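Below sits a lone chain in structure tokens, taken as the form predicted on its own.
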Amino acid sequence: MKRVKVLVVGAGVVGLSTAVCVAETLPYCSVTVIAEKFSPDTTGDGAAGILLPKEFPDIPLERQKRWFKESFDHLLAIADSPQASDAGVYLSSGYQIFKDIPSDKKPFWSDFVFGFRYMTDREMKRFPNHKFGQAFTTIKCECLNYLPWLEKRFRAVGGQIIHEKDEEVYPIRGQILKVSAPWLKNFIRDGDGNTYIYPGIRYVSIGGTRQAEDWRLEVDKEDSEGILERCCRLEPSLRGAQVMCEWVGLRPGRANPRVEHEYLHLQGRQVPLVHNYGHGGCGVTLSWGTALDALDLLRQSLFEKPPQARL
């Protein structure tokens, strides 16, 4: 088969997971990545990479579930490699509780994660504001490790780089706290998914907001202060931590993720495009089992028919 010439737009993780799929497993494939910002300067450097996904109302379930269970497959190996280390990627334990018992206690992803359980009685005690709590295991994707080791493995293969601003999307603006509390092991996520205290390899990342259509990425000094009182409310010992520093990043947001291809006229030729945006908050969560998806994606584009342009 001839050459054929790729372009990946967007350097974050579910980009660069893009490019290194079609890059590892088209070797007749001259992919590029362009955009406007790499690593450490992406919204995912600042993430805090814990996996846990949220269901999408209009994508079946099946599929959301291979996303996950690829992109948690994917990283477990990587944790249990020689290379966790330099990718950033481990396991982590803690907790999620809901103030209210939700509608389904034992969500999809349950099955995928390792030991989950519902909290006992006795744990539950430390959050007296809560009725129920999730136990389990998931992964940690530290993405300034990560994505610099994405880059380094696309490059591996031929793939590269080129520095170009792009804009598409409307905005939900993240606000978090890190902090030093070397101290804490455990997560702690409430389970309308606006407080979490996630402990990382160098400092506690503790949010959040999610602002839709909002386009600041200045520190909102009231947004501060409401993440630190109520994740103080959730680990009191937070009262005692250092604030490392604010930061504020833009999630590209869609109602549902857009996994799909079609094709663009142009200059008298159908070329294939294919998408893979907007998973919001789930970037880290979704991006190898997404990233699988578009390969197939475009495999299957390069070897049909293109529809008939209209004349």
Given for the second form:
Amino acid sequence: MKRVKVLVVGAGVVGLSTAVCVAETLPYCSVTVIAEKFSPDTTGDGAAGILLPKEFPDIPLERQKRWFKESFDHLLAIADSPQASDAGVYLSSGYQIFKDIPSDKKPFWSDFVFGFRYMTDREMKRFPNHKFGQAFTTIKCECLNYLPWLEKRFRAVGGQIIHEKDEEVYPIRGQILKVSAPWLKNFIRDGDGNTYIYPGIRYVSIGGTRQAEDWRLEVDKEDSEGILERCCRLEPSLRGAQVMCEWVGLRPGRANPRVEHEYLHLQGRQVPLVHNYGHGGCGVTLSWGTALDALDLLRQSLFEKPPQARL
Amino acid sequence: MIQNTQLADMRVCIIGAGVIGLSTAQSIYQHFHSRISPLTIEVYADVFTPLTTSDGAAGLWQPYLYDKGNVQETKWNKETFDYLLSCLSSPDSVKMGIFLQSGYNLCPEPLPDPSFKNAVLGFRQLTKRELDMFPGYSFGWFNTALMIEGKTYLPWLMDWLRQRKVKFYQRKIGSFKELADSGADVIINCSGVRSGDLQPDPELQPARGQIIKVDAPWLKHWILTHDSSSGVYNSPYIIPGSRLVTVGGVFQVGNWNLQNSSVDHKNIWEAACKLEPSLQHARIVEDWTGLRPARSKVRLERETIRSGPTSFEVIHNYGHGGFGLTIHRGCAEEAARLFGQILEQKVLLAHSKSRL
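Could you output the structure for the form predicted together with its partner chain, given that the previous block was the form predicted on its own?
Starting with the chain above, the whole complex follows.
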């Protein structure tokens, strides 16, 4: 049987996850990943990788739940296995705190993380400027380890890789600092998304910023000062921590992630094109679930009749 | 109330420089240095940090599951937790070796709530999904507790004491009398597992523990397992520290052997890897053996010892088993309270003598 050629554009966490899903599930497909940037230069490589979704306005809730649950379960199986340290995937517990009580105290993903509960009064005492908090255990997936691990898996089933420039999306600039503070074990995130402390394998990521349409990849010193000030207020022990380096990433911003398929008319043929991009700050969080969704769309488009080409 | 003018020149000699000895020195200084002048505090020990039992412990604040009626101990444990929690926000917290860490207590069958459920933060039962991660365990709890690393805390305490003119002497004390004869007014016995050398105590026994220190920085939770048939700490535990992860455990009562055992190493390692598969890829750094000062309950009380025509006061503060770091502050404060009682009696004695 003639093999179907599938091209995956992008080798970040979503691209590689999609490529692995297709290559491992559809033996009649030969998959090639084409990208400009590979680990350690993708956006995900700098991200802390904490699995924590946000609610998108235009995507049915059931679909968003499925995206997150499938990503979580997939990574949990890795965290629970001997591969955990190779893949850079492990459990992380912590707090999300709010200066004002949010309208949605129990978000849709609360059932999928572990042990979701509201913080007790004693726990809130540490954060006098915050009125409400949630405590839970989720997963942390460090792309610096995970992407090479995924690539190995991809190549093991015959996947191919090509280095070439790809498309651009509108950026949401984010800056973080990597600090040495190995005594920190629990994450703390302000519900406004702008201040967070995520303890990692060899360093703690503290952040952050959310600057739409900002393409600057250079470190901004004022941003660093702001981050340090806000994070030290939440976690005083950070005052003595050594800053290892600063990093800037451009989140692929979009109102909603685009996971859908269409047909391109190319050289007299209808070629299926599956989109799986625009995950904003939820790339790692939704990587596997949207990859599985993209796989489904690919399967559909390979077996259904494409619309008649307009002449 | 004791006034400055009534008591001068008190000399307090503390035997032992583990967490119990040093924290007792601290509490006595804090409560009495402004009330007694001069107050001389001396610490005598044959081993200091990093060679004490406290230095090898993983440093997780957690008492045994049940206090068996020793409600005082539950109170002292909670007092210690609250004290350490208050230190967290101080600029010294990192230098003290204190930080928060969450984790799992796993049991093979349902058990009553533990003594520490109200002391720790966010105590709750484990959900079924969480228990699915740990085959063989069908019940358990999750909470956030404190870590207090002896290797950091003890040097911090010694610095704190040195700045306040407490003196340290490296010397094995042969008997209480030896110190009393040299002029000690009060002796505080914090000699841990070797208290029996100073005064026989059949209730005190070593409970040997061996641990393996590994490099596994992706682990961010402590995991303790409980097995009522094998007994406390004779079941695997994994406790990440600020640099390395401590893997245990054994609890061998009556075993004085300070050498690492390869049999224990193998058993500990196999059980821990079953509990946490990712450990298989961790780099093993070293083994360590320590002797917990096990006793049916902590001995924290006064004793007046006659020596010929005179007598001297001893405060015993030993027998903290595997929970020395967990209970240290509560016991130190209680020892300071007992010290206060001794002072009251001396004041009364001085009064009655002056009336003759």
